[in-house]
Amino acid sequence: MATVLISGSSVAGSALAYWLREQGFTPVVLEHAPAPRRGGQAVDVRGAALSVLRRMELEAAAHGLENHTDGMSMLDAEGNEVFRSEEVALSSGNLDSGDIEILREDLVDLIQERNQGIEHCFGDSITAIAQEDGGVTVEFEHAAPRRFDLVIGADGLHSNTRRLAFGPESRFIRHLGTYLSVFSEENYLGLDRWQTWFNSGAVGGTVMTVRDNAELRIFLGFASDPIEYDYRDVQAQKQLIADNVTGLGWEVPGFIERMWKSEDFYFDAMAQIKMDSWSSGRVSLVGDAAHCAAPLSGQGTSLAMVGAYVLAAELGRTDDHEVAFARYERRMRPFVEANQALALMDREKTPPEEMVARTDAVKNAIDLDAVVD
């Protein structure tokens, strides 16, 4: 039974572990964090990804944890409402679409419940990958070296697996000119199943309700050329938000004040990953590690779930991993490119209804049962 090391335990890694075991493989999941990661944004499971969730028999459970939104408002710098809709929301699309908006951590928890018995190694990371005839020897920061048949990087935008197997991140990352943060807070605003977007030129953000209105997810961001910063220094990242998100009224000064006390603050660049190939020998990539579309696309989670399903299906069709990796890429690349294009829309000039319509047009643009040779 072939062994597969999966680096990363979020949506892509967890879904891949599930589907690989279904195909008869022995997955081992590695996660740099000491425990499953909490916090983050609400994510959308749409179109083809919803079909994948259904095939995992998790659709009903996901609906039970679904984040319900009744509409959205858009405010100017002073807090004046300039747009309002009870039909669409920028984060979740048409409100009657049947798609599922769910907190990232809740979706991962659902998948992990199905992954009982799969080996998980937390608090460690890969330091070296040596490909040899018939396998891959992997060295770790803490654990002893181990040998696997395949290694799959599902470790996100700043993938360590990609760096070790393909080269430095700078070769593949395409900065989109924006930095974004997100953190949680109790619903002290009393918002009721609502999203409020605010913007003034180069700065803006969103506040939305989650967990049956009990909590808020607050997003603050700004436009900028690439910035050098320490990914591990959260206080420095908070300072970047405080220094750059200025000139906005309404509740934004209070958001910034509360940000300093947040324990689940997350900050990163809006960026895409562009690669000529997602595989090298016995190493391949899935999800954001292979083709991050950026949160602006609204399709990162769907790409992760569909990619995991397709990759496992192709590995299950043949004993030749190179053939499987090539088929996986041929099936996924058109879907990826169509969804990456969503993040490049001019949000200043594109009406929300048109943005949602473009997403609806591509969310099913892949046949999960196609056979590619």
Ligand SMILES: Cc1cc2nc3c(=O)[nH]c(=O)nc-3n(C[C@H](O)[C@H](O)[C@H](O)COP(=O)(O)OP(=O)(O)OC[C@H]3O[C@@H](n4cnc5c(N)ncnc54)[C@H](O)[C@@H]3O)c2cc1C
Contents of the next structure:
Amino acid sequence: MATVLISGSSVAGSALAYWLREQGFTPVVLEHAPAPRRGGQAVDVRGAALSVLRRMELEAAAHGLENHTDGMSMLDAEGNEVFRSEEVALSSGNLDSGDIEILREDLVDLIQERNQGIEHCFGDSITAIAQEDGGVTVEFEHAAPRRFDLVIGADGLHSNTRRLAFGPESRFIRHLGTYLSVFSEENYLGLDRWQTWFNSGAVGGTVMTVRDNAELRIFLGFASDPIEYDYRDVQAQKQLIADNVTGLGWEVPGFIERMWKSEDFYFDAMAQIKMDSWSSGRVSLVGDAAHCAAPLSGQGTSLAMVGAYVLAAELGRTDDHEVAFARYERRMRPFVEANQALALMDREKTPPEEMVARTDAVKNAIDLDAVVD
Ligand SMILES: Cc1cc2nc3c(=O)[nH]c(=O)nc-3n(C[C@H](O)[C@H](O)[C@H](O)COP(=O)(O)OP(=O)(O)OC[C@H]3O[C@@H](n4cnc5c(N)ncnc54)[C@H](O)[C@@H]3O)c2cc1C
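Just the form predicted on its own so far, so send over the form predicted together with the ligand.
Expanding to the full complex; the earlier chain stays at the top.
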């Protein structure tokens, strides 16, 4: 049985491990964090990704953990409501669509429950990848070197695998001019299944209810040219938010005060990954590592789930990994490009209903059973 090292155990890595085992491979999952990572927002499983979840027989369980939202409002800088809807919510889409909005950590937990028996190595990272005839020798920060048939990077926007096998991130990252943070808080505002969006020019954010109204997820962001910052220095990232998210009324100053105490603060650039090829010899990429669409697209999780399914299916169809990788790319690229375009919509000029309609128009734009040569 061919062995596949998967770097990253979030949505793409977990889904890929599941589907590779289904196809008869032996996946080994490596995760840099010491344990499965918590935090982040409610993510959306839509269209073709919902079909992938159904094929994993996880759709009912995911519906059971679904985040229910009844609508959204938009506020101006002073906190006056300028838009309200009970039909769409920007981060959830059409509220009667059947799509699933679920906390990222809950989705990953569901998939990982299915992955029992698959070898997982936490708290380690790849330091070198040497491709030779018939295999790949991988060196790690902590563990002894090991040999695999294939290596797949599912390690996100700042993929370590991509850096080692394809080159520095700067060659592939396209900044969209915004930085975004998210953290959890108890629902001290008493919001009821609601999303409230606020912005003024270059700063803005959202607060939304999760976990049956018990908790809030608070997003704060600001427009900026690329900033050099330490990905691991959370205090410095909080300072960036405090320094830049200014001039907003309503509850926003209170959000910033609470941010300092949050323990699951997540901060990153709104950025996309654009690569001419997602594969190099026996190494390939999946999910954000290959083609991050940016949180603004609302489709990163769906792309990761569909990409994992298609990649495993293509590897299962042939013994020639190069043929499989080429077919995977041919099938995924149009879907990726249509979804990456969603993040480029002008949010100031596009009404929320139109943004949701554009997502609906592309969420199924791939045939999961297509056979390409
Ligand atoms: C903690 C967290 C919070 C998030 N919050 C949001 C959010 O609020 N909004 C949003 O739109 N998207 C968020 N995302 C990103 C979102 O999960 C992805 O866009 C999408 O689900 C695609 O998933 P992915 O598995 O490709 O990438 P990711 O979910 O980014 O997963 C990458 C995984 O690789 C791991 N990893 C990183 N470096 C290494 C390494 N060197 N070796 C091994 N493993 C490594 C990471 O710890 C992570 O588990 C978040 C991701 C994480 C990890």
